[in-house]
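Okay, so here's just one chain, in structure tokens, the form predicted on its own.
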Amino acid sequence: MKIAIIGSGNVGGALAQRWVAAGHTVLVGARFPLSEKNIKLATIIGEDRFTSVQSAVQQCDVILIATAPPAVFDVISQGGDFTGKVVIDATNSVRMAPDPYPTVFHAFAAKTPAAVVKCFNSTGFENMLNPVYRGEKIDMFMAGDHTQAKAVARTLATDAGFGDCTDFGGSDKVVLLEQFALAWINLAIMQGMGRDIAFRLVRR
């Protein structure tokens, strides 16, 4: 796949590394492609993968959003035409929503023609870099109404090394999935368990 990653912080950087290793074409769209943060990631995945937000969006079929939620409006305006694109919302708006929308998912669904799916928001970036615990792959989770977008998210989750990508449901479950992410944050940080914890769905 051709994947544009908008947001080169911990989550975007971790997934960029995983998807490059899996053989996908990855471009990182940034307002300042040669910033100190981007140069650090470029030493790992290559400087040629960095470009402007608009260039990354227009060259790719899948767009991962890993920015701060309020930045979504800049991404939409800079990205240009999102027709035919699959947008994966990997953000969490539990502390700062992109007003007046409850989540980045809802902002993209309202303001662009993209097929939007919520995914890659429910665990820490360390688990994205290494989603294996004692030989067992942890799980990822997704929500949204678009079947194709969900299929893309599931493929990219398994390509990143996750065991499965469990479907939380439709767009009405997007906020619930963000609250699920807050449960991980609560255990890992607020309850002091540390960031090396993860979720895996098991069946009897």
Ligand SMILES: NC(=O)c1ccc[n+]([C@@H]2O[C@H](COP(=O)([O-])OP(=O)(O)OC[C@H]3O[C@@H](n4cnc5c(N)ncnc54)[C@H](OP(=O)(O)O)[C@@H]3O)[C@@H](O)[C@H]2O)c1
Contents of the next structure:
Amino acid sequence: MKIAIIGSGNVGGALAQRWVAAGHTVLVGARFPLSEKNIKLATIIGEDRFTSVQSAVQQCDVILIATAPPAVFDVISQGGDFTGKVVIDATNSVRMAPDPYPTVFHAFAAKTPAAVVKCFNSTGFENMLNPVYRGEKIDMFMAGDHTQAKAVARTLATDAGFGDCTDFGGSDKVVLLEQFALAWINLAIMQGMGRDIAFRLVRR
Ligand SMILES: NC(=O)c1ccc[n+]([C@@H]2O[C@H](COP(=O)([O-])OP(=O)(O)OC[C@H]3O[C@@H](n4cnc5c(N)ncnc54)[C@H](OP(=O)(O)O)[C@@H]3O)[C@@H](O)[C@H]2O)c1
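Instead of the form predicted on its own shown above, give the structure for the form predicted in complex with this ligand, please.
Expanding to the full complex; the earlier chain stays at the top.
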């Protein structure tokens, strides 16, 4: 797949590494391609992968949003035409919703024709870099109404090394999936368990 990563921080940087390793074509759409952080990432994934937000979006079929939520409006205006694109929203709006929308997912769904799916928001970036615990793959989770976008998210989750991508349900479950991320944040940070914890669905 041709994947544009918008937001090359913890989450975008981790998934860029995983998807490059899996053989995908990854472009990073960055405001400042020559920032110290981006130069460090470029040494791992290749400096020819960095471009503007618009150029990344227009050259790719799949767009990962991994910015702080309020940046969604810049990304939508700079990205150009989102027709035919799958947008994967990895953000959590818990403390900074993109007003007037409750989440980045809702902003994209309202303001663009993209097929939007929520995914890669529910665990720490360290688990995206290494989703294997004691030889067992942990799970990723997704929500949204577009079957095709969910199929893309599932493929990219397993390509990143997750065991499966459990379907939380339609767009009515997007806020619940953000709250699920808060449950991980609560255990990892507020309850002091540390960031080396993860969720996995088990069946009898
Ligand atoms: N950290 C985690 O473990 C984790 C896990 C799951 C989900 N999330 C969610 O994922 C999102 C990103 O988290 P993060 O930890 O990766 O954040 P981060 O390390 O701060 O990275 C955010 C990235 O967004 C970029 N950005 C900000 N405004 C932008 C704009 N207007 N246009 C283009 N790029 C812009 C920043 O670029 P500059 O360097 O130019 O500022 C930076 O590369 C958040 O919503 C967070 O809640 C985080």
